[in-house]
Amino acid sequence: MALRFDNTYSNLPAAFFTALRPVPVASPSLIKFNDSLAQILGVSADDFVDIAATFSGNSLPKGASPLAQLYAGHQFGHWTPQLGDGRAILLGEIIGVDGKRRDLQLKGSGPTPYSRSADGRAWLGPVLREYLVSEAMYALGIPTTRALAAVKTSEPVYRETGALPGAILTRVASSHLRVGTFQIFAARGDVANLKRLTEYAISRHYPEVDGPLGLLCAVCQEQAKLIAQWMAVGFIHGVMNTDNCTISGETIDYGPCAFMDVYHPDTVYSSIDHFGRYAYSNQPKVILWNLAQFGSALIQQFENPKTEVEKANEIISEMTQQIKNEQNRLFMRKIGITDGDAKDIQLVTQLLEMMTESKVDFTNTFVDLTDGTEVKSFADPTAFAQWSEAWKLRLKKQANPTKVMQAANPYYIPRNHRIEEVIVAALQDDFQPFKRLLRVLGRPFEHHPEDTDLRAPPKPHEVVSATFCGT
């Protein structure tokens, strides 16, 4: 069976993209193929004559319509009037066995007209990071793009540190439509194509909504739920630019992302986030700002945009409470409560305040509470004991609190130091640590006695204080 392409984006006007093929590489070799995702797409590894050639772009699958998408965006709050796929090629759209439409994209497939003098390639480290983190997010139940394949190119990629092994990731997404895709047409005053894009996005993602403001409302709701889910697992995106904000509500672009080890609301890992714009605690604020830019772009297609400003602002302002409500719901579940009220929210707040003061591990603290393990790491044991007593008293009124917590608190996350270990090993052509970590991250809520070391926080010499963009 072959990939079932049914391309719609390539049927849009030429202003939306540049049609071009991936640049071939010398001698591609497969690192990993995602068999479970392939099953959803209706294929298997055996369906490809040369799987490495296919997922390096050397041999295009039948029905592909390769192109690089055009978009713009605000990067760290600064407007960039033209971005686009500078190192990615959208091969086309696949209809899976579940009837859903998904994009198939190659990352690191060579330069495009939007590369801005860059080489359009990716090196091995960021490809492995995105594969691991995106699949971990999927297993955690968080909307995300996914990884179908990772391929070594056998060609060097040159960065500041010198020559590094090249690689290509095959990414699968509900679509690659971004806030920035709308911004570029709005900024250019291209109302005709802005309308076409709006109609296309509605048809593809939200056929039940009516018009531009209906689309805005739907995207706000999906992004509100997504950000709350990030917060509940301690995930920090690191580069929440508008070109990295999807219309579908999926997490996209795992560059300088990270999961927190020690809990602190102001945590920043991204090496390029010098002022903490995209810190953990700022993510709910940033998504409002991003969606305000989305609303501003959408209303440009009305005959009198000024009359729609108030309606758009009202939709966006509702996001604050939507995120807060969803975040409260998820965090209450992390302490075993499903029918909470203001007093229960206060329990969560008190716990997080103690966690901040005591510099405890975010993930393992909640796992210890779930498992009933004695927690000894709080700086003020008396304060924690008082909190614990009130919490346990509250749980007596809750049905199946342990089951609730087990479903909310993963044992395993893709910890930064473990990803670094994977990359170091891969540079020596050892992919066993990658495959082991991937296997465990695929079942994050299960206890794996033989893999307990992957739960451990980093030792002082293992701490990763900064993560880097994949370009």
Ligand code: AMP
The other form holds:
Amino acid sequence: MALRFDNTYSNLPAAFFTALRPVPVASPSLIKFNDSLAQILGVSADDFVDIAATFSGNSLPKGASPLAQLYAGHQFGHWTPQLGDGRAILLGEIIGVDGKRRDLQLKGSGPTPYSRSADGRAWLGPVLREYLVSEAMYALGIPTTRALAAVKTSEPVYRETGALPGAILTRVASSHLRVGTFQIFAARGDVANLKRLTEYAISRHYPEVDGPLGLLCAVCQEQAKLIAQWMAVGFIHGVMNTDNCTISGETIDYGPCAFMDVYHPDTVYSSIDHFGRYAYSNQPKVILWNLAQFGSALIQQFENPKTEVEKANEIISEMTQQIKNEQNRLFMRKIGITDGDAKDIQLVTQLLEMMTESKVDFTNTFVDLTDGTEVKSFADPTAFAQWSEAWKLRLKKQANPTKVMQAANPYYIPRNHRIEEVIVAALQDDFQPFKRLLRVLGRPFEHHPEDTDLRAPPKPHEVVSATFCGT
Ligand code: AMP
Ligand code: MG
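Same protein, different condition: the form predicted alone was shown, now please give the form predicted in complex with the ligand.
First the chain shown before, then all remaining chains and molecules of the complex.
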């Protein structure tokens, strides 16, 4: 069967995009095809005569309507009036066997009118990184874009460090609509297209809601749940600009992101986040800021601006509590408690405080508590013993606490040093470490003894303290 396209974005007004084809590459070869995702999309690898040609953009699948989307955004708080797909091409939309509509996008597919001075390409490292981390997020049950394929282009890409092998990722998303898509029309005072976009976003993502305020409310709710989920697995996005903030509520753009090894609320990995704007514990505040920009971008179409602006403010302010509630709920589950109260939240807070002080591994501390492994890494063993006693007493009133914890605490996260290892091997044309890590990250809640090495935190010489954006 072929990919069944059903394109709606390309039917929007011309101001939304530039129609253009991917720029062909010399000699593409397939690194990986995601068979289980393909199944959801209703295709299999055998359906493609030349799979590398299809997922490099060299040969356009029938029904595709390739284009680069236009958007703007606040980058690190600074307004950039025009961004857009500078190195991505939307091939079109597919309706999966589950009835869901998804975008199929090539990333690294050559320059577009929105590339500014950059080359429109991606190198192998960020492509493998996005493949691994997005698929890991999916397996963790966190809304995310996914990876359908990774292809090597056989063309070099030039970066600061010199020539690197080029690659292209096929990204699958509920849509690529972002806060920045709304911002560009708002900034231009293009109310007609702003309304058109609002209607489009509602019909595509939240058909049950009414008008711009209904949309704002729905996006706030989805993003609140998403950020709480990030917090619960120690994920730091690293570049939460408004152009990387989706309307669907999916995580997008795995650039300088990272999963924390050692727990500390102020953790920053991104090499470009000099002031810690997107630090781990700032993420709930940043999403509020981003959605306030979304609210502002919607205003020009309000029919009763005074009352609607007030209502929009209310919706956004309520998010703080929504995120907190959701975060509390998820963290209580991490210590085995469902339906907890203020005292249980205090147990979580105390644990996190001890974890901060003791600089322990975030993921493994929760796994050890789950498995009943003796935790020896706390700086103040007496304080931990006291906490542990209170916690165990509390769990006596909880049904199946171990089950609750097992479902909340993954064994495997895509640790930075493992991703780096994968990339180093891939540069030597060895993709076995990539495939192995991908396989293990696909079932993060199941421990297999032969994969114990992938659970280990980095040794001092393996620590990756800075991550780089995907360019
Ligand atoms: P990101 O930080 O990946 O969200 O990208 C921000 C903006 O820079 C987007 O408009 C991208 O399309 C653009 N961009 C990033 N890398 C490249 C590249 N290598 N070539 C062209 N545009 C790029
Ligand atoms: Mg982006």
